[in-house]
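The data below hold one chain only, encoded as C-alpha cells and taken in the form predicted on its own.
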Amino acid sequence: MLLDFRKLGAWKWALSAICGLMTLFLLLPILFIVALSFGSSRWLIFPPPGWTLRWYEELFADPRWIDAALTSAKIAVIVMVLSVVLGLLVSLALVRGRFRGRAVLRAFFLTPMVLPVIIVAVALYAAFLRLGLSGTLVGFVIAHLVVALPFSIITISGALETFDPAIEDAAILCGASPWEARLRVTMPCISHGLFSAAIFSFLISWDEVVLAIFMASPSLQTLPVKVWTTLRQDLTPVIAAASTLLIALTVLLMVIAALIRKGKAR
C-alpha cells in the first residue's frame, strides 16, 4: 500500500490522537443532550444535581408532543417510499439511458444537495403560498422530497454502475421478459442501494427542520419544529428528552443500515 498506517511510526499516534479529539468534539454535545434528558434540575443544568425520568413521563404525556413525533414519523415514511421509487427511475434514466444531457440532468437533479437550505426553504414557501400548500401535509412531503431525493439517485446510480447488465440480458435470453428481469434479477442485486435510499431518505425528512419551519402551520408541526418552538418560549429538559429521542431513533437506523452492508459485504 502507499500509505500504510502501521508504518507511519511516530504519526500513528498523532493522527490516532486527533481522530479520537474529532470524535469527542462531536460526540460531546450529544452526549450532554441525553445527560440533561435525565437531569432532575427543570432547567437544563449540566452536570445534572440528581437524575430521573420525569421528563420522558411528561413528554408521552403531552399530546401535542405525541402528534407531532407521528406526524415528523408520517411524512418520514411517505418521503421514504416516493424518495426511493422516484430515484430508482431516476437512476434507470441516468445509467442505463443514452441521450444527450444526461450530465446536466444530472447535475439538476443534484442541486439541493449544494444549495443552502435556506434559499430552498424561502424558494418552496413563496410558491406553496400561491399554491395553498403551505402547512399541508402534501406540502411537507414536496419539500422534505426535494432534499431527500438526491441521496436516494446518488446511492441507487451507485448500485446500478456497480451491477453488470449482463446478468440482466442473460435472464432476458432464459426467457424472462425486460420488465421480470429488472425485478426478479436486477432489484435484488441493488437492495443494498435501494435500503441505503429508503435510510436517509426517511432521516433526512425526521430531522430537518429549516423546511419544516416554513411548512409548518399551528395544527401541523413535526417534531424538530416542536423543539424548535418549545425551545423559544421555555428551557424544560422536555426538549432534551424529545432530542434523545431523535437521536436515538438515527443512531438505530444508522446501525441497522451498517450490519446490513456489513451482510452484504460477506
Contents of the next structure:
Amino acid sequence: MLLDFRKLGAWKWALSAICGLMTLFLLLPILFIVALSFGSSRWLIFPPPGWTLRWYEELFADPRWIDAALTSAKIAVIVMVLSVVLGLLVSLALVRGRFRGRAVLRAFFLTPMVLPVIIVAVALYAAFLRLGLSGTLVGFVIAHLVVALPFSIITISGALETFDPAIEDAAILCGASPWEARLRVTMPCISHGLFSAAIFSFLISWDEVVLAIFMASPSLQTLPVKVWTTLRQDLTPVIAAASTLLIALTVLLMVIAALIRKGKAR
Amino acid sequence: MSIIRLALPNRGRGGSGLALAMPAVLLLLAFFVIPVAMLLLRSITEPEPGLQNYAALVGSPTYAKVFLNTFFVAGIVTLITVLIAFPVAWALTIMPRPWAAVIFAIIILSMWTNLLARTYAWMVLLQQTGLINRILISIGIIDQPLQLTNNLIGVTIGMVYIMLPFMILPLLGVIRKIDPSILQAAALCGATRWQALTRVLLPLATPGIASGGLMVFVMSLGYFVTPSLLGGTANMMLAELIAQQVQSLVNWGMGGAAAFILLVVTLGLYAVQLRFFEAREGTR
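Output block for the form predicted together with the partner chain, input the form predicted on its own:
Below: every chain and molecule of the assembly, starting with the one above.
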C-alpha cells in the first residue's frame, strides 16, 4: 500500500510535491550561478539586466586564475594516477590476500575518509612546515592522495570482488605467467572500477578546499584556494564564471562515469 | 590439486598479498597517522606539559559558545535533513522510473558539484540585496531585508543544502530493501495509512535514518568551509576554531586540544553506530 505509488491516493501528491521542491532546492542554486555568470550586473542582480561574456574574459585575462587552474589540473592528474595504482595494490591485498587482520587493515585505509578533513589538514600543515614541504607541489599531492585513496580502494575492491579469480587461474593454467594473467585478464575485467576510481580521485583532488588552503603558499595555489581567497574579499561575478566552468567539468565527468557504468552493464 | 595450487598465485601460500598493501600503509603512516598523533601530542606539551589547554577550552565562555554553536547547528541540520530526506527517499523508491532516475541524477550531481560553487550560490542568494530577500519583500512577507548571512541561519541553510544527499542516499538504500508485501499485509490486517506509516514503514526505515543522521551530524560537527563563509567570525564553529588557533594565533597547543576533542567525539559517535548495527545484526 505505502510502497505502491498507484495505491497511495492523495499521499501520492504530497510525496511528489516534497520531492519536486527538494529537487528545485538542489538544482536552482546551481542554475542561478550559471545564469549570473552570463549576467551583466556586477552586483549580481537577478534576473540580470543584460547578458555578457565579460566575466569569462576577465577570468581568462587574469594569469593568476589560469596558473591556479593549471596547478589544480597538474596535481589532480598526479593524484589520480597514484591513487589508482596504490588503490589497486591495496585492493588486491584486501580482496585476494590470505593474511590475518584484513578487516582491520581495510578499516585503517578508510579512516582518512571518516575523520574531519580539518584535522588532517592541520596535522599535515604542521608536518609539512617541519619537512619543508609546505607550499610545494609534492605537499599538495601527498595531502590530496591521503583523502582520495579511500574512495579509490572502495571502488576498485568493489570491482575486484565481483571478478572470479578462477578466470585468472584458468589463464595461468593455459600458460600465462601470473603477472601476464593479472595484466591481460584481470585488468580489462575490472577496468570500469579503475576508471571510476580515476574519475573520483581526480574530482576529489580538483575540488579539495580545506587541505589546499593549508598547503597553499602565495606562489603556489590551486583553483579552489583562489576562489576561497577571492570570496573572502568580495562576491564578484568572476567567481560565478569560474564556478560555472567547475560545474561544467563536474557534469562532464559524471556523464563519463555514467557511460562507463552503462558499458559495464552491457 | 596441490600441483595446481602451487602454480596459482592466488591459492595457497599463507601471508601472501600483504606486501602489495605496503606502499599505501607507509604513505598513511608517514602522512596521516604520525602527523595526527604529533598534533594531538602538542595539545599536552605546548606551551608547557600539562592539561592547561583543555582546562582553557572547557573553562572559557568564548569557547563554550563555539561548542554550543557547533552542536546546535549540527543538531538542527540533522533534524531538517531527516525531515526532508525521509519523504524524498520514500517517493524515489516508488515513483515511476524516469522521474526517479532524473531526480536521483540531480541529487548525485549536486553532491559532486564544487563545494565552493554551491556555498557561493547561497552567499549571493542570501545577502541583504539577494534574491531571497527581494522575493520575500515583493510578496509582502517582510518590509526590511533580513540578515541571512554572517549568522547561524545562513550556516544552517547552506549546511542543509550540502548535507541532504548524505541523508537521502543511505535512507534510499534501506527503504528500497523493504518488502512492499509487508505493507500490504499491514493494510490487509486493517491498518490505516497513518498506522502503516508510523508502525511499519518508519520502524523499518530506522536503520537508514540512524546511519544517515549520524553521518550528517558527524560531518557537520567538523565542517569548515560553509560555516566560515556563511557564518562569519562572530559565529565560529569548532573546525574554524582549530584553523584560527593554528593559522592566525599560531597556538598549536590549543589547536591540538580542540582537534583532539573533535576527533574523540567523531570516533566515539562512529563507535556507537558500529555497536548499534552489530547489535541489530546479532538479533536477526
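Keep in mind that this is a model prediction, so the values were computed, not measured. Residue numbers count along the first chain shown, from 1. In this text, rigid core is short for the largest set of C-alphas that superpose within 1.5 Å between two forms.
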Rigid-core frame, C-alpha of P63, shift of 2 angstroms or more between the two forms: no
